[in-house]
Each structure stands twice: as structure tokens, then as C-alpha cells.
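Below you'll find only one chain, the form predicted alone, shown as C-alpha cells.
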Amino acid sequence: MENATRESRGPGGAGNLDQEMARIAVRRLSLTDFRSYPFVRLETDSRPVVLTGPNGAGKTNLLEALSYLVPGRGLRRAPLSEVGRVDAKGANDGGGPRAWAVAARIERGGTEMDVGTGYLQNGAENERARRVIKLDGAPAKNQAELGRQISAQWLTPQMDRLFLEGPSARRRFIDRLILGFDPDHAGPLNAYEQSLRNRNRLLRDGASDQDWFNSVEDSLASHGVAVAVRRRDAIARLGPLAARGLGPFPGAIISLGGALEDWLAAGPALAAEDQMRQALSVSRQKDAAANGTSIGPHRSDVLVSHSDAGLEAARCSTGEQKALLVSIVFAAAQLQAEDRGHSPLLLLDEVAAHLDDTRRDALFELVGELGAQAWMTGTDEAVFEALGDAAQRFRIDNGRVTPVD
């Protein structure tokens, strides 16, 4: 960006983003029939929020309803349809899904606009969820017009085995990354992801027609190479930024593993569809048994290692496996600051609390070198002492919400 500077100042001299650089800040936010919450609001100011109170309260919900208002199933993935207020049992009133909404003042670099998200439920039998965005009350035509303006990355304690469990959490980690800074990789994805299904369901059912396997293989190849394109140009950005650390937070070696990888890094796109054409072709029968699609960028890796120690991230300690992904999360939020003009959130669930004093200091300095609206949430008030005045505090408790003085 034009009017970007840095100084070599701050954890591992990682540099400050110029202080007019704009920031994604929350000022108000409202929940309705969310999780634990029958209706919620919060008035905040740009600070950081420190969300503080017993396991249980309905912290990481406050956090959760914060991650849809971007792009994607929010950081717990789940239904949309069992998002909704559930009563003390365990059941919904009326048996079914029950409807919900997520409403936030947004300010980035001096205006405000008003972004609301929800499940519509309308009462059709077996009707698919479905979510309804509004932006300063208009519809969105899609998700990543909502991604153009507003974004954000998280840590929660979910993503603690992120390096030992498949691959398939790794490469949603690095899609999501990707997304904050370049929201457009949202199109490919979708199109490869129906065009995956596609194809696996003509496998399922038996198809025998070439036509119609062949169209629905070249869609697939054509939109999973611009996926692997698009994850191999990011990361290429990205590695530079997560590979020199930050302070006491280690350097990431971040690669891509994959048969697609390897035909990119041997040749251009267009020979790697090719290639990719032809490997679904000859490999339908063998997939028909398999009933799944054997080739693709949805079978690809994200490869991680610490860049002192020289080892895979998997045989890290659980410590270094945190910071590592503490290291990769900033730096692209680092990114994104340069590419986009302003910092997004950060969703910080219960990450101070699993960091020595050493390193708790330096991601709260991180915090504000960055300049960004950080949420975090913690069972002990103490943990966030050091940040001050810096940070605006709030009591979680029964699903009551008290501004802490």
C-alpha cells in the first residue's frame, strides 16, 4: 500500500503499520436468539474487548456470532440451522430451527456501516438453510461482497491439534487466511467445491455418459487449478512475513504438498488442467469405488515447520504448535493491513491464558502494533492486566454481559 511504513521496532523488529492506517472496529453488537443469548447488545469503542468469566458463560458465542459477520461457517462450523437459541433442555420451543440474527455498527477508517447476518427460516418443510446478509440494509448478492468489507482471523483452542489431525482443517486454515486478504478466492473455491460434488455424484449413481463426465471434469479442473494457483501466489506472500517470526513467537516454513502442486511447480496452469483433465478421466473407476474424488486441491496439504528448531510442526510441542500458529495468524493479518488499508478483527478465544508471561506481553504489543479491534476472552481477569487502559472489559456470566470499569 501506497502510505505504508514500517519501523524496525516491536517483537523481532517485525515493524508498526503507519498510525493512520485504518482498523476494522465493532461498535455495537446485537444478538438475537443466538446460542445462549435470547438478545444481547454491547456498545464498544476501536480499544480491544476482553471478554472475561466462568467456562460456560457464553463467551466464544459472543465470538462466534463476531465471525459471521465474514465470509464462511463461522469458527465453529457448524449448521446453520443449530445456531439458533436452544431453552434449558436442550430443545428448541417449537421443536425445529429457530430463526437468529447477528447485527454490528462496523466503523473502518472513519465511516460506519451497519452489517447484519442470520438464519431466515420460513417455515418451508425440509427448505435448505439459509443465510441472509444486509448491508446498510440491502441485501448482499453473495458472501464476498460481504468479505470486501469487513474480515477478520482467530485462534481458538479447537485449532490446537491443527497440525496433528488431516489435512482437510489445514487447508480450510489457509482458505480462510487467504480470504482476509483477498476475498475474490471465495468464487473458484464455491465453483470447485459444486463442482466436486458434481462429479461425485455421478459417480455414486453410476453415470455411464462421457459427455456429461467430461464437462463436469473440465469445470473441475479448470476451477481447482485457480484454487491451487491462488493458494501458491498467497503463500508466497505469506511465507516471507510468518517465516522471520515475531519476537518470541517462532518462524513459520509454510509450503503446499499435492500431486496439482507439483504439475503447477513443473509447468504452466494451463498443463497442469490438462494433466488434471486427464488423471480424473483415467481415474474414474477407481474413484466410483473409493466414492470420493481422488485428485484435486481438496486432497492437498498445508505443510508447517518451525523455521529455528527445523522440524514439522507436528513433532513440535504443544507450546511451539500454538505459537507457530500465533506467528502465522498475525502475519497474515500483517498482509492483509498492507493489501486492504486496515486491519481486520482478530478473535482471540482463550489464547493469552495457554502463553508464558513472555509471550503473553508480546502478543498483547502485537495487538497494538497492529492497531487492531482485538476480542478476547479468558476465565481470569488477571491475564489481561498488563493491557490497561488499552482494552475495554466486559463480565460474562449467565448470559448477562456487564461493562467492567
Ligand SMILES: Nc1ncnc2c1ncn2[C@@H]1O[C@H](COP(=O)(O)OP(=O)(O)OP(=O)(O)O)[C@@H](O)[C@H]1O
Contents of the next structure:
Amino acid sequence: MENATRESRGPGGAGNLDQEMARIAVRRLSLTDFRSYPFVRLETDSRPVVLTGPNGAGKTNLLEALSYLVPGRGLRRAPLSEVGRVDAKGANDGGGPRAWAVAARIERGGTEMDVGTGYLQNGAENERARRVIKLDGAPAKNQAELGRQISAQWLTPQMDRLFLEGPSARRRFIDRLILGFDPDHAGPLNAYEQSLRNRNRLLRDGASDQDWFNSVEDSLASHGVAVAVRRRDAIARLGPLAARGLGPFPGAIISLGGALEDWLAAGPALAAEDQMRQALSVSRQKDAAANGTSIGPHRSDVLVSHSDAGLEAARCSTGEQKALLVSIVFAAAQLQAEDRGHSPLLLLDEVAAHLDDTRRDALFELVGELGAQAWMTGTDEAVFEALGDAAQRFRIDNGRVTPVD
Ligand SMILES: Nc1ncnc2c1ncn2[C@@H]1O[C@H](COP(=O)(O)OP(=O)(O)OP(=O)(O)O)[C@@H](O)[C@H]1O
Ligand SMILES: [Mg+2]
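Output block for the form predicted in complex with the ligand, input the form predicted alone:
Following is the full complex, with the preceding chain placed first.
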């Protein structure tokens, strides 16, 4: 199907994609014991979806459920054991893990697929929480398998602070964008994190076995450089698209900063790997004292600035920062549509917040042009009027989800 999709594409990329073939769309969704929902099920067509309702109705919960249809820790990055529903009396909140499930029928490139995921409480009490994933009823080997089938990008009110806070959220943001068009980025990322945990454990335990350190640092350096190279290559492709801007959304100039990035800019990857290995080796004492590894792609930063004003994003206005995020996310979605033949699910929580009328309507147009199934939430239905028949609407009230004619 992938090939058929690719062959149906015209020469100009996303704009010429056959719209019916070109998106990932949820056609049916059900949640069981997920956050505020004991059970809910909705049927959707492949158009964008608008969810409106009062504060606390369960709009973000629904987007969060969708975010578990792709690899990673979900849109709220919550511990899996906290996602399960606590009933009104707190009766099932005995402190133990609470099971929950999300099931969806997904349409992609003319075929349909069932995806199920959730958290089951049949493991030993102190076993690391694991997400169960099933594709068409069969257990998936790992999350990467899921990532090769489905992808999603999201914008949430929490991300309004992305440029103001520390670099870790920006790294996660950029890695998630990259996973959209390069699902295999997950491999080196996970391997790197595993090596990092190993080294940090040695540091914490005050280990003195040099061979052990050398071997852990060997893999840390090779996975670390692999992550940094993938990020650099991805930004080299995403950067020009994001820098163009989209209508009233300003161009976003993206760059990566850090010691490893400097080494990679100055010489070949193998040399950077040597430099990283050396740096790790001489920093053991310092890192043990500081309780963590001080060098590597987990210390890099993602720098963004406004292409017109030249200002770094942190100094732009709240609305401008949101507009920069829109430019970046849509650039990544376009790149994915070109690379993989389909645009991702877009989860746009409180999408109108901080955007003026012009930008809000332009955003709806972008969603239409991309042909993506965007799930958009808000408290005010009037905000979405401009979408007309281009979107389907649901009203959420007290955990009840009702289609609006
Ligand atoms: N594990 C849980 N069990 C039961 N209820 C939960 C759980 N976690 C969160 N909730 C509840 O879910 C409700 C809905 O939250 P949600 O964030 O989806 O609201 P919302 O519609 O997005 O509201 P807003 O417009 O304020 O963003 C909240 O009242 C919250 O207390
Ligand atoms: Mg919300």
C-alpha cells in the first residue's frame, strides 16, 4: 500500500498528494477507564475533528488518549499508572496500578488497521510499567513497530512555555518531530538512553572498574553521535521548510547547540565519537559529584529564532511563539507527507489560544491544505465556525461525547 500511495503522488510533494490516500485518520475510537472516562466510543470520518465543551469536560483527556496511538509517553508524559480512571469516590484509588485501554480503527493509505494500547495490571508490583500494544490484534514487538504505522504531532497549552523553559522539553519536541518523518530515530534514542542510565548507575554506585566504564562509555559515544547526526540531518531538511514560514506564520530558524554539535561541525562523525569518549573518560569524577553525565546529546539545546525580526523565540510575544511552533509543526508534517506518503494525526489542544483571528483562520486553512485529520479543542464553538463542513464536531460534557449536526 505504501508503494501505491507513493506512486499516486505528483511531483510537487504534499500539495499534490491524493487527499484520500494521504492522511492518517481515526475512524473509530474507544476509551476504557481512561482518565475521566469509564467508557466512551466515537465514530469519525476522515475530516478534521472539533471537540468543544466546558473546562474539565474531558477534551484534553481525549487528545491524550489519541497520543497513545503513537510511540512515546503520551501528550502529558504521565506515568502509565496515573492514567487509569479514579472513580468519583476514589474507591478504586488504592494506590495500585489502574488498568486502562485505548482502541482505534485507523485508516491510512486506503487500508484500515486496528490499534489497541493500554496498561494492564497483571505484572509483578515493582515491574517497570509497560504499555501493551496490539496491531490488528497481534502484539507489537516494540513501540517502533507502532511508529512505522502511525504518527502524530501535537500542540498543547503546556508548550506555550517551550521557549522559556529549560532545554529538555525542546529536545523532546524536536525528537518527536523527527520521529514523524524518520521513525527509526527511536532506535538510537532508546539505545542512548539505556547507555546513559548504565553510566549514571556506575557513577552513583561509585564503581571503580575502568573496563566497565570504558565499555559503557564506548556505547554511549557511538549511540550519542548517532543521535546527534540524525538530529543534524533532520534539521538540515526541516530547517529550510520551517524557515519559509506559512502565510501569517513566521519563518522559524532552527539550530542545534552543544559540545557534540560543535565537534560534528568541525570534523567527521568518527572524530566526534573519539572526542566524546575522551571527554566522558576524563569527566567521571566531576560527573559523579554532579550526579549525572555532563556531555552528550541529552545536553544539547534547540535554538529557534523569528526569521523576520531575527529575535530569539524566548524574546518574542506569546502569540508569536505559538505562531513559530505552528510553522515548525506544519513544516514537519509536510515533510512527513512527502517522505512517508501520508500526513500525521494532528492534536491541537486549545488551538485558538493566543492566536488572533487572521492566524486562527489561516491555521484552519493549513489543516485543510495538508489534508490532515486534526483534532482541535476549545471551549467556544464559535471559534470553529470558519471551518464549516470541512470539519466534524463533537460536544463533550461531563464525560459524554455527542456528535453535533
Ligand atoms: N485518572 C483520572 N481519573 C478520573 N478523572 C481524571 C483522571 N485524571 C484526570 N481526571 C479528570 O478529568 C477531567 C477532564 O480533564 P481534561 O483535562 O480533559 O478537561 P478539558 O475538557 O480539557 O478542560 P479544559 O478546558 O480546562 O482544558 C478533570 O476534571 C480531571 O480531574
Ligand atoms: Mg484541556
